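Presented below, as structure tokens, is a lone chain in the form predicted on its own.
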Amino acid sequence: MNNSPVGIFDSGIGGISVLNECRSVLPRENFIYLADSENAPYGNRSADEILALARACANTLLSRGVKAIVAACNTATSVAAAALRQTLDVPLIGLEPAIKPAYEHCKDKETLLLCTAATSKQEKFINLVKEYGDMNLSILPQKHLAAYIEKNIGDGNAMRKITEEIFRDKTHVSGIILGCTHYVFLKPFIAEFFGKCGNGGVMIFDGNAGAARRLKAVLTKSDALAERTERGAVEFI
């Protein structure tokens, strides 16, 4: 058994979403949420730059005695997830689209993946989408659309005019993948939209939750779950 914190992080407010999904998994444990807002979004940004500043928030969380760390971001995963664990003495858990589930229930159906533009041309994200290389699958990268999230999270009048604009003529598909934390936010919105067109059985897939079952796998197979009977804290940095 462990008691020490999990450290969670991402660029900006995003990982919030997968903050809640590992809280609900894992109700016992403490966590540390690190928002590196100051340079979201990381999308846009060259590898180099993600790698230093994924490893900068590593660091943060391990000096504040964290056991285990998520990194709760997409294109961090891709970009700086395989250096980051060379190095780490924690395990680390990231992010990726969820093409698998989405294979396994729209694979002869047109599906969108919705990418940063940094995920897009990682090796990572290009061998994992080869790896269903039979699914009716379109890659839609976004460059600016974090930044925009990150910004009117609160405005629900903003969200729904950039849902409209992203699949104004893509009404008719069977899934969307969303290929980074801050774009489950628009989750609602998507299902709105999507109702109002007729199609309200589209499918919407995001990695949050397989992201807390490997935590939650990673914690259990090293027996370092914490002890706690109460319902465990956050910190938000």
The other form holds:
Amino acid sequence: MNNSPVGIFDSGIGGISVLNECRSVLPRENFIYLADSENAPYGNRSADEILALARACANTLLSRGVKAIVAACNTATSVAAAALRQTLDVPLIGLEPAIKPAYEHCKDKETLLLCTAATSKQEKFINLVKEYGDMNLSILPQKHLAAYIEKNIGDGNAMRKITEEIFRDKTHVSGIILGCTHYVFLKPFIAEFFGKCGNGGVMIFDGNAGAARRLKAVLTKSDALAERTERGAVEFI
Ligand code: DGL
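Having seen the form predicted on its own, can you show the form predicted together with D-glutamic acid?
Up next: the whole complex, starting with the chain shown before.
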């Protein structure tokens, strides 16, 4: 048993979609959510910059006594997870584009993967895509989408507009992988745009549920789950 909080970080609000998933899987845990809004977006930065920023986020969370860290950011994970794991003395759970489940459902059907420019250039990402080389997959790096969502999160019309711009000429696709945690906030607008989602409609994939399950497995294995009767709290930095 360990009642210390779990730290979660992202360049901004994207990771809140991961936080929500983690809280539903682990309702008794306390979380500290760090949004590095000052340095957002990460997606157009160099790998060195992203590594330095991710390390600074991890250090801030460690100084708050976290027992595990979730890098709720595909960009930070693809650039920095391996390097961070070498020095951290708490487990680090990362976010990866959900290609595997998409492969299982849409292997021969046209699938789009949206991610940041930085993610699309990383060796980790390129190797992951190669693993599923026989899939009908197109990568669509997005230069400004995370910043746009960060700015327009509460504005349904703006979210609808950008969704239409991205998918206007892609209505024939069967699968969409949201490879950036910010993009998960587009889900309801993508569903609205395509009309039918899931079976018989477009399938939308993200890595959030997988990361939350992994966090639970890691805490369970190391006997570090929180033990409290009330629901856990969240602190935002
Ligand atoms: N939310 C992030 C991701 O999952 C980063 C977006 C950005 O800052 O460009 O990649």
